[in-house]
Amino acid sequence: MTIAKLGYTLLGLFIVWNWGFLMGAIFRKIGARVSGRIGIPFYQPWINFFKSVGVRTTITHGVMYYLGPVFRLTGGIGLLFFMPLIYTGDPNGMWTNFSFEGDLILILYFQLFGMLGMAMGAGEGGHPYSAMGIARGLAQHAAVELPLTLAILSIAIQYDTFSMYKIVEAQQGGFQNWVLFTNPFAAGAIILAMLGAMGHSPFNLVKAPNEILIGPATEYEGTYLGFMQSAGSILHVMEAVLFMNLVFGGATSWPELIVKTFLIYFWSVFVGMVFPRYKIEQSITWFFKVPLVLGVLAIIVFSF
């Protein structure tokens, strides 16, 4: 049974990896059309990945520099391994992966794991742009985590569980059972905090296109860059799955997962196309206003 579940989990990883690349290409295409450009072909992410892993680099900055992309990739894979992708009605079903009681706490750690690993790795490179991107990213991530964590704790109090599977299970039976409608304060905090977690404009302070080149990724190339490309595709999908499971009732099939993750990711891309990038102080202040207030209200409502 464990071997079969591992096989399904690895198959799910393969599907998520490809869906992340395709979704990234689609939204880059949409962004290009909004700007009056043609944009990249849909297969470009795969070309970039195989081109990167086929290149060797002689740059060396220390062990942690090399482990940064590995940690980031591990964060995305960890989210996938311990979070149910598809609700099947069976806690040991083929697409529930290795979820367990209390897995929500581990999932929150994995969400942070990739960013911290990337910060330590890029920081060892010594490039001033990397240090700038890391400082901005960690400051903004702390502001994002506060309302997000409060909202998730509210959901855990609401359903009296830290099991992601049970939270999804409690939302079955129709859209009226989704957290979006049963706990709107928590849903609002998560939907707004999600904008910072996804990292698009106006919260793309880490990469800050046209300002600090490509942020912490400035010195990475070759296989390490390929790891980062894979990690980005997996993390974007798995963060969308996380928010889907928390707020939008999870998914009972792969087509439903693809549609919901596409729409969740599109929300962050749409906002990014409408609003220009914030300064770091504007970004942090923004998350300490409406999202934080909604998170606090969510805790108050379900604590009494």
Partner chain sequence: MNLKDILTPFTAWSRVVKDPVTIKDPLSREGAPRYRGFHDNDVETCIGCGTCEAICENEAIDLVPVEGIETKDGDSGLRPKIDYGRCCWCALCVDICTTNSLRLTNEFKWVDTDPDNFRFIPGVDEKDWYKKEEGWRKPEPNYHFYPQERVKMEELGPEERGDSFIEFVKGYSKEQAQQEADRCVECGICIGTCPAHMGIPEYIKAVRNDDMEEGLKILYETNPLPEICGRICTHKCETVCSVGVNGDPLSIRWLKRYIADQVPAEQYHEILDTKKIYKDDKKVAIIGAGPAGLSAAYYLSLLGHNVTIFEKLDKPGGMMRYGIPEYRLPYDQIDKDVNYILSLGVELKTNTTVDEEMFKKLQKDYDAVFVSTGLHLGRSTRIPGSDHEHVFQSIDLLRKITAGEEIMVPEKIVVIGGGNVAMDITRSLARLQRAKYGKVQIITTSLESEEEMPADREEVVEAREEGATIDPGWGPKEIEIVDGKIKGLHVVKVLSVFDEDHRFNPKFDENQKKFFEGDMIVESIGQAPDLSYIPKEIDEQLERGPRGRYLISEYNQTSVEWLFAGGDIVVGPDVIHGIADGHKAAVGIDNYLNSKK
Given for the second form:
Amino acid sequence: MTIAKLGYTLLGLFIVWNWGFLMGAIFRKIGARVSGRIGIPFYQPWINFFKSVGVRTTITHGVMYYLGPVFRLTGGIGLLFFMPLIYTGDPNGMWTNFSFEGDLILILYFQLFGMLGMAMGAGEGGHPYSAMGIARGLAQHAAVELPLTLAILSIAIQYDTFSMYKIVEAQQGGFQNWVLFTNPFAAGAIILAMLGAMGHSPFNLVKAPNEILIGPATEYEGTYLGFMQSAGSILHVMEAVLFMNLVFGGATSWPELIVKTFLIYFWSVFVGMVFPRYKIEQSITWFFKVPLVLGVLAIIVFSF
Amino acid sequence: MINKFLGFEPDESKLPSKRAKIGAEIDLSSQKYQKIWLGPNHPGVTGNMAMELWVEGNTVVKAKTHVGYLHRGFEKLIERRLYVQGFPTSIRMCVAEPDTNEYLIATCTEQLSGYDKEVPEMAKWLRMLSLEMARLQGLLRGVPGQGGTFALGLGVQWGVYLRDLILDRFEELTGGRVYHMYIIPGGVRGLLPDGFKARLEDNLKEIDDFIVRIKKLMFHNAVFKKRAIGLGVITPEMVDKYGIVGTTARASGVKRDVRKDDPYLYYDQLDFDPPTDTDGDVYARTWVRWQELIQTVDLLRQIMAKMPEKGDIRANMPNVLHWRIPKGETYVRLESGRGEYGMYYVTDGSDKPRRVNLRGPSYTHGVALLEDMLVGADVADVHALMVSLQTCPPEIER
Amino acid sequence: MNLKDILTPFTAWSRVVKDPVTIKDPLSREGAPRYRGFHDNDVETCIGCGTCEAICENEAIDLVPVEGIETKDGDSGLRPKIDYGRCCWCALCVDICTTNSLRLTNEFKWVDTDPDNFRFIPGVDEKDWYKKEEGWRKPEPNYHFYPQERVKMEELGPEERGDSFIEFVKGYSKEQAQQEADRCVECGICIGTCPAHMGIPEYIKAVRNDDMEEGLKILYETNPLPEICGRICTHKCETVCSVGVNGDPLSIRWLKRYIADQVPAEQYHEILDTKKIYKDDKKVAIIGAGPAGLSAAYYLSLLGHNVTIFEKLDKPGGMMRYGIPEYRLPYDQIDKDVNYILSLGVELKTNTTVDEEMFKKLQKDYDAVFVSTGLHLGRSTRIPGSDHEHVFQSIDLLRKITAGEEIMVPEKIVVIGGGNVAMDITRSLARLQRAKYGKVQIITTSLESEEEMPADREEVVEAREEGATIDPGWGPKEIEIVDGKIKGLHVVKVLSVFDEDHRFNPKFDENQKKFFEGDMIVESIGQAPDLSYIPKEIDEQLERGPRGRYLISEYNQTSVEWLFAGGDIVVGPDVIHGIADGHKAAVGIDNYLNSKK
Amino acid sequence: MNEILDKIKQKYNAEDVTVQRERLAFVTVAKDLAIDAVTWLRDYEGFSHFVMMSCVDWMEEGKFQLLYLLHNPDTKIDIGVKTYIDRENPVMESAHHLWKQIWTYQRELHEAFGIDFPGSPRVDENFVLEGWDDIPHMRREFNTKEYSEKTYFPRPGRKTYDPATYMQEKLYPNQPVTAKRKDNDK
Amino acid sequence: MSEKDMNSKVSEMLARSEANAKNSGKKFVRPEDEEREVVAPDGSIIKVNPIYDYFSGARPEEEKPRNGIVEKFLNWARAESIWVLGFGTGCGSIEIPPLVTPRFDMFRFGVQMRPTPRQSNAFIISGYLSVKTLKRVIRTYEQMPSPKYVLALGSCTINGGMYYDSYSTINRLDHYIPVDVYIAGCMPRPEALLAGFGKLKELIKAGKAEKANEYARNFDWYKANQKKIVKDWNMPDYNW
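Target state, the form predicted together with the partner chain; input state, the form predicted alone:
In what comes next, the whole complex appears, and the chain from above leads the way.
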């Protein structure tokens, strides 16, 4: 059973990886279309990945530098391993992966894990821009984490569980049962925090390509970069899955997952396309203003 | 000191210590500050220049600009070229708006040789047309470019597309896409092609549409406002102190426009009023440029309506191969998209100029003003400040 | 932060439903019709003048020889080769191109891995963009990099000049000369065509710089008779002038005259630095004080040899004095040039006819002899009646006019001939007629049609202005003589003068006839040399060429090593050829004398 | 225009006054009076806009000509205050206290012509060049083409022919060439 | 501490350690950093001091392509995914914005801009290079991972272009870094640039774009050429 489950999880990982690439390409195409361009071919991310893997030179800044992308990938994979992808009605069924009671806390941790990995690698890289980028990244992540955690706690209080599976289960039976409608404050906080977590404008100052040269990843090239791209695509999908599970009722089938993650991700692109980015302190202030208030409200509403 | 004998007391309050240092003294060994370099290999820096920044966290405490990465020694090169040969060379001095250089070097030679009266009327109108088109293409890059500095890339995408359309018109009119080499001493190098006006009008209509869209995208954008308002304020007092010109000065409420102050060509026949603002911050500067975009489109329409259909394009000039200009010196200026753009031209009676010196707005904006303005700014704003001053490095170092 | 500011930017998303504006196939997109792309050159029209090279501020253009293109008069045989490692596509080379052969096509894509490939000869090296019609060409209208029209030379009007023999061309003023000199593009195509290979661009440059001393020095390097040449040279240079391909050619002749006119005769020695010339003991005899003789004398004396000129007539100058009327070439100007040459220590013996005996004596007494006796015998048409006493040779009449002898000037005159000499005699006689009768009745006819007439265009125009009738295209048939008096000339229409092989072979249409009334006929159809003074035994040793002329080496040495020949007797009737011959002969004689030591 | 020129003439012994255009004039002032004249123009005559500072190398006369070009935004008049300094020992009083951008000009002129402005900030720092070891590059005696050929070795293999000499050689192979030769390898 | 003080301190330190090394009789440099003489391809002998001459610390090494179909597949991937470094070195950089914007849109051909040299594999030298920029260009080029490609735009890179007589700009780029593709023009139009990318793709797919290895192989020759003109070899105090 466990072996079969592992198999399904790995298959899920493979699907998510590919879907992440495809989704990235589609969003770049949509963005291009808003600009009036044709945009990249939809298979471009795969080519980019193979090309990156095929780079001959490897530079190193020490062991931690290697581990940066690995940690980031671990963050993504960890999210996938302990989060149900598709609700099947069976808590131990396929596609529920290794979800268990209390996995919500682990997931919150894994969500941060990728950023910590980046921090490690970037710090080891020694480039001032990576240091600057990661400092901003961690600061923003902290600011995002607070309203997000509050909102998740509110949901946990609402359903009285720390199991992702149960939260999804509770939302089944029609969209009126989604947290979006049953707990609008938490949903609001999560939807806004999502903007920060997804790393699009106005909250993409971690990378800021024309300011601090892609930030933490400045020094990464070749295979590391390929790994990072993979990790990024997995993380993006998994974050979308996380928010889908938390707020939008989870998915009961792969098509539903694909549609929902797409739409969730689209939200950050939709905003990011037309807004410039905040400076780091503006960004933090913003998260401490709107989403935090919503998160606190969500807690208050369900605590009392 | 002589002034004292003459009975004039210089205003001492305006005289800081003569041994004043520029910028703060930063002791890097205190470990309080980090030093970072922006550029020259940096996609955000305008052109190819470097900023050496001492930062405390994200705040710049001292800044130094480093130029010279694009130095080609134009002024030296033009000294060993004939007058007519100088003009293709001069264009490259500033890539963003090359026609201004053409106009300056042509007018300087004409004024010194006395041919400025003989430039045909048609040529003058065509010169105006190409200058205004150059301003338009510069603004189409510049106005959304300010949004681009804050990572609002969408406007840049639209703007550069429309700029390309104007470049197509340039290509039709002048035969060149970026380097037009159109305004030659004595006149211009071609009449309007057939159907040019109609095609330009089509483009202008598209630009009209763009002007509205860019307003919605940038000037009614909460985040853009948050970033730009109050950033890099230039007070009216600073304008004279730093030699600030053009839209940058106008955004601070100081109305400086060479087209009005010292009208050249037929600008006195056109109906326009340079836009101004009072805030002097990045938002105001961008806003003034956006208004100027509207105005430029209007000016182009006026020019097209007023210009004659046919006419001579070049005055009867001596053989360019051994054209000599008597000894003299002059300073010619014009209003480029970035402000007063001038050229000091000295001849010594030979067939080559003695000295050519360009006065570009970037020279004053991009070094002294920028360095002072960056102190206390956020690292994230460095790029935005640079673009808001319309720094063009090749014009600083030439 | 108000709600409007948050919501308005989202309107940008409306673009997502519109089609992209991207160019679908950018690689096959054409440049604009005026686009300055890659070069093309029409090698047939190009003359290789090199103005493109001169104006290129990047030194991107080289002139290189091209296989299959011959160097000939008016075409250097060189073609521009462009280095695309230098070019900046300013198209100044196109704008200044004298022949309008260079252009830019609107092709602009050239990608290569080898940087050395970016050099090519437009129009010669195979490139696929030549077929493109569009691209940058010289702009229209009134767009010239050098003035197209020559500066008008001030002349006396026909009324004023028709009365007398005073010089009617006034010469340039300083401003005019500089303005005209300014038009020169300094290509140097003219140098090869000028028989004397004068440094034309350089002396024009001297005019531009107002440096007459320098100009005079350059003139005397190759031509010791600038005053004369500046007036009556046949200016072959102007026919090949690259400025003249589109527009008027430069008036090179008048500029030469301008330089010579500006310098007073007294300053020549100082400027040309000929005050002290070391003389050796070599002696050279020159027979004939025409342009060739004088020129040889000048250069020989500069080389330090002792020169003696023998002249049959009483004044030096030869055909220049006795063949060319004074209104074209005033005698004082001849004297100015000749006197300067004589002042270098050249001995001149006028009124000395060299005959066979004397010639032998010369051979004995002198180290070398230069023969330049010119063409002083007129050719006759040999038509019936041409042996009448009132049928004259123009050359004899001109000599007489110069010598001040009385000649017959009847009321009606017919001149046969279409060359410059015919024009000279026509105009001289017209002046005399006007002086005598107050009106001009002179008809000049020639075999050649108006277009083919060898005379200079302006000569014909001016002759007409002065009242002469020029009626070309008629072949003389017979001179009608009634009662021993000439009544006139019968002519028939000429269909063609030359056959397909460009040989002289006139064809007539006997049905079209005309009759020119006249009391006197002047024949001016060519001249012949009189070489009777050369002894038989020497004459036999001399090799002759196809038309009976002596064969000479490139330094004018005949097959008899001490004998040099030059001027009209070996090359066509032309002052500048004579001068060039004299110069070459001087070099040849010098070489010969040095080798003899 | 004339009024202000008269004043300058009176106060600062200005010579060589040329009115180039209606509203542009150049005056020459002695070296030690130049900065004072500029200060006076700025503080009392309203020439508050500093247009540019420039230097011309009159090598033949052994002088550098410095130019301070001022603009009066009210009357729209430009006045160029010129002064000549010795080429052998080029030192000029610094004017960086008058306008903020002047130190940049002085830094450039220091590098380009070797003129010293004692007291001007950062005047010894490189402006556009790095590791320059030749004479100041804008001086007239510096031959940039020679330097470029010597230093950056252009791509070899180019040869050009002068039409005049080439024609003579081709058409008259055995005669001396009279045209001046311009042939050179590039 | 000012820059001058820093530099003098550094040189002081170097001098001290050198003296120490002399005293102890031991070399203080690693063997690969020792000064040595090498023979350039054209036969000339070049002195090399790795400590001062190499930006990358060690000399670049030739990295052999893999065998057979793997390399072919990778070459295809490299050709279809060209990442261009966003370093506007000359006036050609004015034609880059049209390429990344709607009109010409090079993204559809798999070409995109990257901000950092570590992540780019194509370097557009957009025209003239002043010596000051050349120094940075060499450093940036050496930072880029192999395989890397160089596109040279315009006349200036071929034979000096307009600035053939300038004291500040180099005349031929191939003396300093190897160039894969030259594009004629001044400036080359965006279309010409796209044609250049097309040519580069062909070369990569054919396995002919191995100039990075050529640079490594002829490293000393390139270094010698660079050393001839870059006189002030020390970088400013970049601390990375």
